[in-house]
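Below sits a lone chain in structure tokens, taken as the form predicted on its own.
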Amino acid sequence: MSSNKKLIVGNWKMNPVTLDEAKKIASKIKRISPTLTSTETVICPPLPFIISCGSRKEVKHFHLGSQSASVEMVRGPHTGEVSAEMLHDIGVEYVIIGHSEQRARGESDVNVAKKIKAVIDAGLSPIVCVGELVRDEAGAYLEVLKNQIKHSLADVPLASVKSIVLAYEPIWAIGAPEPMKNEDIHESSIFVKKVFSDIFGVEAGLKVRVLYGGSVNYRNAPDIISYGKVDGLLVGRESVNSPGFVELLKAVDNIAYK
């Protein structure tokens, strides 16, 4: 995927309830995706629905993603686990790793790092979620964010950094009535790129895509892209509201060349 295109990722979480609903949502997104000129979209349905939400033929600007993957890279006695290689085999291209909801359930930076390695080794692109729990005026959250990025990416070789996507999702803004202020989004995305540059070099830092996640909808998405100056969005509840998500894709695509 061209790095100058905006990347919109729909994280469906544990929605919808039925396969029929999932296929309907995916169908609407597959219909709009080929009309986009400067935007790529990724949908991440619940695991049982991924195959049915894909397509036998390639759909332009449309990609499948998974909401997680196992740290295990080889087959074996890993009950309940799904490997990155299995996901690759069913057409998945992206995997969300380290989402705040998983971190809240105890997933550590060490575990995130293992998953990133497994996903990269399987030829997939990890969407690595990072974000502070609280935003204090003294700026202590910056150190928290820096350490989270450094520890999560600890096992990534320089040759593999081009496959990484970073998703900045301030935990306090997820599910809030309004997203983070656009100027603060811009400031934080610069900081995330700076930390990435410190680890992998300036060139890698300039090229890495940083998405924003947190209370995104079709109404605020264009301003977040335009004034927050991010490379795309990680969309939660709006991504299973197919009319709203379609409008979001259109709106983002419309401002991409401005």
Ligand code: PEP
The other form holds:
Amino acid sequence: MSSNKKLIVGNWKMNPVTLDEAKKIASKIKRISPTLTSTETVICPPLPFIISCGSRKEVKHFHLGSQSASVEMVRGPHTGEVSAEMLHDIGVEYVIIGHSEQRARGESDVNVAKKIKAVIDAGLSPIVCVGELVRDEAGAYLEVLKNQIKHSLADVPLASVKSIVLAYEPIWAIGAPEPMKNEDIHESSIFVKKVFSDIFGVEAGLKVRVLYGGSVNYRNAPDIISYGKVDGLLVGRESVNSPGFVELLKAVDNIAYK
Ligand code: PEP
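Can you give me the structure for the form predicted in complex with the ligand, which would complement the form predicted on its own we have just seen?
Once more the chain from above appears, this time first in line as the rest of the complex follows.
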């Protein structure tokens, strides 16, 4: 593990439907967050709900994230876009970039790289999602992963690498009945760190936080952290199930660190 705190990120996706529900989920997470000792949590609600779910440094160990940000950095005629600077202004600290659901809708590594730059320039931390569609016996997926990381991080200057969080999400394990096996998570996270080290140097590779995402719930989360040896988790479905997410945070926080 690369940091002294575990990072648990809730990707709410296009959920819930009402602002009232969103505020209820957020308030339960804000209630538990200050009791955590070795865990930081980030919630990423849909854009219209973010501002009502919290503010910057409102409670300890609780942070706001966004599921997207524009590639555009300068204000102006960009209908429908929300800039990283605007997100920063309302208290957002993290932005999920390159999620497989956005890549499936046409988001390229080139666009991912532009968004990462915009987000870093605004003083936010990008959570960069990478992951293979299939895991073949011959290991071609490793090349896929390597290229995704290299191309997505192509525009990041060395001085900014400390703000990057990587989320390894094998696409076949997202929305699935089971997560990836813990030993495979461990192996892949080492590979992701190695590729990162090859680009930015060993010191940066040792420090970068690598999260795992894909069918994590409160029951499997502690073992994924302990045996998958990742720095945190990117959680989809379980993050909008507030009792489950609260249990997950407690269980992960109870893991003795290192
Ligand atoms: C995700 O989409 O990032 C994700 C990990 O989803 P789930 O936890 O539902 O598999």
